[in-house]
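Here's a solo chain for you in structure tokens, the form predicted on its own.
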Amino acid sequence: MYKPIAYEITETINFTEEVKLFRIKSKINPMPGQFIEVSIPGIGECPLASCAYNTDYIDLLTRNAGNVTSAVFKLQKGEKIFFRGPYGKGFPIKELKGKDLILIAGGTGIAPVASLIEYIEKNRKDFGRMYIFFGFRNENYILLKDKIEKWKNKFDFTLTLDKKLVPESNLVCETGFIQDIIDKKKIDFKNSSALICGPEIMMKCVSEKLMSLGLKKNRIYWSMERRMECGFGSCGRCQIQDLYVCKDGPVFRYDIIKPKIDNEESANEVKT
């Protein structure tokens, strides 16, 4: 589906002066993972994931982060968003089935893992035991709280957070960058896959951390954004190398797309 349709804003909530959360009216349901094509007429695309799995509704965690977010947060309940797809290859569940599963997630980046936990809540006999781990700045930028409380319920479920602004607070969390957390909880990783999003730069240091720890390169995946626009790999803006982040992505493989990083960067560093 190339055409942007018109979809209607059934609720907004705001989480902090940057991230705004938007339910919009939409039989459409990605698999986790996958994502669509926001746009606003006469201004342009960008590429967002919903954080919700279900036949109803989707819900965009946006940032404001540029001219197309920028113009989306002025949107309100009742108005008319306009997007396209869905598009791109989401997280491998047939190669999932079974596993134990360690789920990682900073700042936005939870988007596309909470739609991944929604499918393997009505879904659960498919997984064997989840481990969670949503890492925020602090206290003022969690993010999805109600979600949050309810999955602390039914996963082994950690709350990091770079720095505590209130130390004697009743907030149950870790304090830390999340690789400097993974190795408390003894995770057997035998049977395990991982599954990252957030910054790149948290995303490899967490992937070394658990390679570290006896998880092999090929049961680890990283859900990218990387300069993705057109969403089919026509315009070539997301490719890395010989692969297009929005056609053969969004979810790579890590021993896949490492040194496909490794290789741009090492070129990048040529012509400079």
Contents of the next structure:
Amino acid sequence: MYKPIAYEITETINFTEEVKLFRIKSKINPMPGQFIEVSIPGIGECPLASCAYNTDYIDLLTRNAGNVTSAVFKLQKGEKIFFRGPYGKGFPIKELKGKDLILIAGGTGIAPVASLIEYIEKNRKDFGRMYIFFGFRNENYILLKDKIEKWKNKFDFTLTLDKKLVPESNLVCETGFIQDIIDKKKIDFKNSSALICGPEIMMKCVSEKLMSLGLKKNRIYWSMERRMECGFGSCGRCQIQDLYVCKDGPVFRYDIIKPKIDNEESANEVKT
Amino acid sequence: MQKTLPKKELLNFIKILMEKYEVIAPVKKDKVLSKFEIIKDPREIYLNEITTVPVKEFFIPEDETLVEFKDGNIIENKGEIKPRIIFGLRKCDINAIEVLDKVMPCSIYINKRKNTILIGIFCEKPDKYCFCESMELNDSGYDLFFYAKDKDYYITIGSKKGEAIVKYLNNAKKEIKLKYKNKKILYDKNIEHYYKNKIWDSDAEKCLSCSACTVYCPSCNCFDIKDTLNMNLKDGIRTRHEISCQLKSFSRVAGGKSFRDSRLSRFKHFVYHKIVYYKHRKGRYMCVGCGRCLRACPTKIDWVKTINILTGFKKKRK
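For comparison with the form predicted on its own, would you give the structure of this protein in the form predicted together with the partner chain?
Below is the whole assembly, all chains and molecules, this chain first.
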């Protein structure tokens, strides 16, 4: 259950100083939103989601943030990386079929959403209209540029930057947070489902905006981040009240997960 | 059908078991400490009190190798052990093992469980911290269970493995079943809607986040996975370590964010996990009412009393 398997890195792409993509030859093809426990023997494990959906390779968008990811960062093409999985439930594809979808992601949170977009590309007729919003801090933080260019032509795709460093550049994008620009689009919010992945504060603000525009709270889904050590509901590290992010999630319906997060946060406000 | 064993024959009975099995039983170490240990002599066994340390370390030790990295290979720990018997488990201990069974799906744990025979014994003197009666414990999970009455032990058989051990003993003429009588009672366990109640604040203020409650809890299983590298920087081991939800680092993710940042949220997580969350998922309480967390707490936090006040069963706090 804990035995990782070795895979080969076939390509690495640098996006920013902090973020690299590792393409790994593997046939396991996790469902969009699922995660795998990536590891380096002797260093440790960390949960990451693939940002590709296919049977040839896994794409790991890795931010140099912790012990393991900083070790992963040093790996080169041709070297071995280990993982076990996939774990978790991923996006509720069945529930989304036939619906209009709003896909929203920020920063490295685009990884699971990118995988979902690729899934939808392959099964386009199963879904209704699609609106995609990707947010980044500024031009220097844009990830998956090639895919974004492709999706811009294929879908109703909006790229937004919190702050545009070079206002006169010819990059087609909005400026501002996603929650501030989303109502510029004519979307039938009442009949859409929204799938969000990003920092928790961003998911919170965007969800509030979406609900004010008429989207039902049981049609908003969050892809969550927690400390997932085992991946199958045993170690207890990723618990949010009675839910295990690794096993019940990492994708949760907003109306289910939000009250539980609020409960825990209410207790954090009392500084003891 | 129960079997009987004269009390004076107990040491002999254990001796026979020791020929075939590794026998683990409660041993008194000093004035304050008693724990389960592999015994060398049946006379070491001490059954007069609930052990300070729970039995879980024989299933989920403090440190345990999951996989070993050696010469480019990865070797998985299968949890292979010699057949063993744990004798002298109380009903709470056995129920705690049942709780662990539902959250430890790995083969290491399962193999250890398969190769362990559990022999329970009726607890005659629950102390002032015991509240097992309130926790709706199962009367199952054991291979054998001993009830002491007059000059005999009456032995209930719980499994085929257990039956084989006591085959040679006499059948009991009548069935004996005894009941517990606790002084401490947790009256109402329906606390889900009291999560935001201010009453928890005063307990959390006393809490030192020392994590003694979770260390001594027989059903706490949370762990950390850690790698250790050998001096050659190639080989090493991946281990799981006991860890406590009472520590800030428990929920910390890369980047430094800890999701249960305050002592209050961590303390409530412990209590609610034991009483509410596990019940939601698995249909039974995680807490088995052994009272070890209350005994071990250096600042004497009594969350059972707090719940009783909360739910209106005891108006005043001492």
